[in-house]
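Presented as structure tokens, the chain that follows is alone, the form predicted on its own.
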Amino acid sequence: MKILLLGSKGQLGSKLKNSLKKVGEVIESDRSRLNLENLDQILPFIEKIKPSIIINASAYTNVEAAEDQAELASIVNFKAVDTLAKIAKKLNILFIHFSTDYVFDGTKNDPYLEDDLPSPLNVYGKTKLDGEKAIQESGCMFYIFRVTWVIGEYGNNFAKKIIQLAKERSHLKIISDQQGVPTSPSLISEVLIHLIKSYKSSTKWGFGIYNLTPNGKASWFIIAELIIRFMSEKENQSSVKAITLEPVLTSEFITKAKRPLNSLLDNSKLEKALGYQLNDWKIYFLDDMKRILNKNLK
């Protein structure tokens, strides 16, 4: 089975390109091979490769910059996705795509279900929602996975930013009123391997949208506390213990893009498809932090 992986050098793609070799031949593609901003180049590129599955791990993810670069964000997150979905339909290719909790406004008290009404607060969330709708309207075979707060060993993310700031400062202000959970690329890989194995057999999952997050609940402040604790436990990192963290409200930070206060997603639909319960986020996070700290505290 030939799998075309778009965004193979990103935070998620860097993990998937290695783990998915267990279930098929992975054809890697990044901007140097296929720039999704060039819509007319997508069809000939895919026709040449002839994949059985397209996994789109590429996206415009800079939430703040998207407010000023709405057209570019729309091209990558909507128009390119629309093109990919229509090609997948035409060529009978399975399309796997990743979306975000930012399609919701975060005003719900409980974790969001897949069929809750989306209402994005910012340009990034709107363009990702437009991409979701385009896939659904294309008629292709698809799985859309909504993920939250992706943190792993590759690429840039919140954990690496906190590690860097902790080296430079003794006091950090961290937002404490946004709820969510960090989602590990390792968990995403685990789910995709299960999905593709099922797809190759007679036990296919139902097509559609799935929330892909671990269990539990956290905040950026709770995550930062864990990161500092992990750092302080590393050998010769006693100076980290002197760092103080101050919880602050989202309203105290001036940003161009609004963020949802509730980013929790209900993963019961995914657990039913998998046939087992996912672990608490701390278990995946601990494994990722070991790898991140080994690379960043040498």
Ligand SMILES: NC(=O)c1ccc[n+]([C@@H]2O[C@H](COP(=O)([O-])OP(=O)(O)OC[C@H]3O[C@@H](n4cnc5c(N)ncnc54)[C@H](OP(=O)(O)O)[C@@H]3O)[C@@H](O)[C@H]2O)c1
Second form
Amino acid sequence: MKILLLGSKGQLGSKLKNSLKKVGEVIESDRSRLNLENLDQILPFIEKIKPSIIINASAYTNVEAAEDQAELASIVNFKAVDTLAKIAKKLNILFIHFSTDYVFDGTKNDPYLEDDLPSPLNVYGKTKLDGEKAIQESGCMFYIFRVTWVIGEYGNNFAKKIIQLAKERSHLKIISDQQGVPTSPSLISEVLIHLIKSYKSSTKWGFGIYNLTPNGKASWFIIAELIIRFMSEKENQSSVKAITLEPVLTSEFITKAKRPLNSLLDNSKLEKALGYQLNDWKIYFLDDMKRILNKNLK
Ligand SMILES: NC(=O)c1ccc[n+]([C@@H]2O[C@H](COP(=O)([O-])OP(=O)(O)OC[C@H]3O[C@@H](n4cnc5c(N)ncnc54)[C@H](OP(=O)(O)O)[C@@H]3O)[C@@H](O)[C@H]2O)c1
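Switching conditions: you have the form predicted on its own, so give me the form predicted in complex with the ligand.
What follows is the whole complex; the chain from before opens it.
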């Protein structure tokens, strides 16, 4: 089965390009092969490859910059996704796409369900929601996985920033009132492998939107504490200074983009499709931390 992976150099794409080899022939694409801003180049590119599945791990993901680059964010997160979905429909290709908890405003007290009413607070969230709607309206066969706080061994992310700052500073202020969980690219890979195996068999999952997050609850502060503890437990800790963490409120940080206070997603629909319960976020996270620190503390 030929799988076209778009965004193969991103945090998630870098993981998927290796792990998905178990379930198919992975054709990688990044900006240098297909720039998604060039909408008219998408169809000829896909017609040449003739994939059975398109996985779109590419996106405009800079939440802050999107406030000033709304048009560009919309081209990548909406127009290109709309084009891909229409091509998937026309050529009978399965389309797998990723979205975000940022489609919600975070005012719900409980974890969000797939069919809760979206109401994005920022440009990034709005463009991702437009992308979701375009896929749903295209009539193609699709799975949209809403993920949160992606942190893994590849690319830039919160964990790598904290590791770097811990080497430079003795005091860090970390936001403590945004609730969510890190979603590991390893977990996303595990789910996609399961999904693609099911898709090849007669036990297909229902098409649609699925929340894809591990179990449990965290905040940026809790994650930062865990990172610092984990760093100081590592043998080679010469570069880690003594550091104190101070919890602060979102309202104390001035940012262009507003962020939801509740990023928790209910994953029971996904667990039902998988037929098993997902682990607590710490299990996946500590695995990723080991890999990150092995590279970083050398
Ligand atoms: N990161 C998170 O915390 C988070 C949270 C929730 C949901 N998500 C979603 O999860 C998915 C994967 O995110 P990620 O963290 O892996 O993002 P990422 O590391 O920023 O990777 C995105 C990739 O998309 C590529 N891309 C951007 N614009 C492009 C264009 N015009 N043409 C071709 N490629 C382009 C980027 O290439 P360049 O490097 O060349 O720009 C990059 O390789 C996305 O759908 C994202 O919205 C992420």
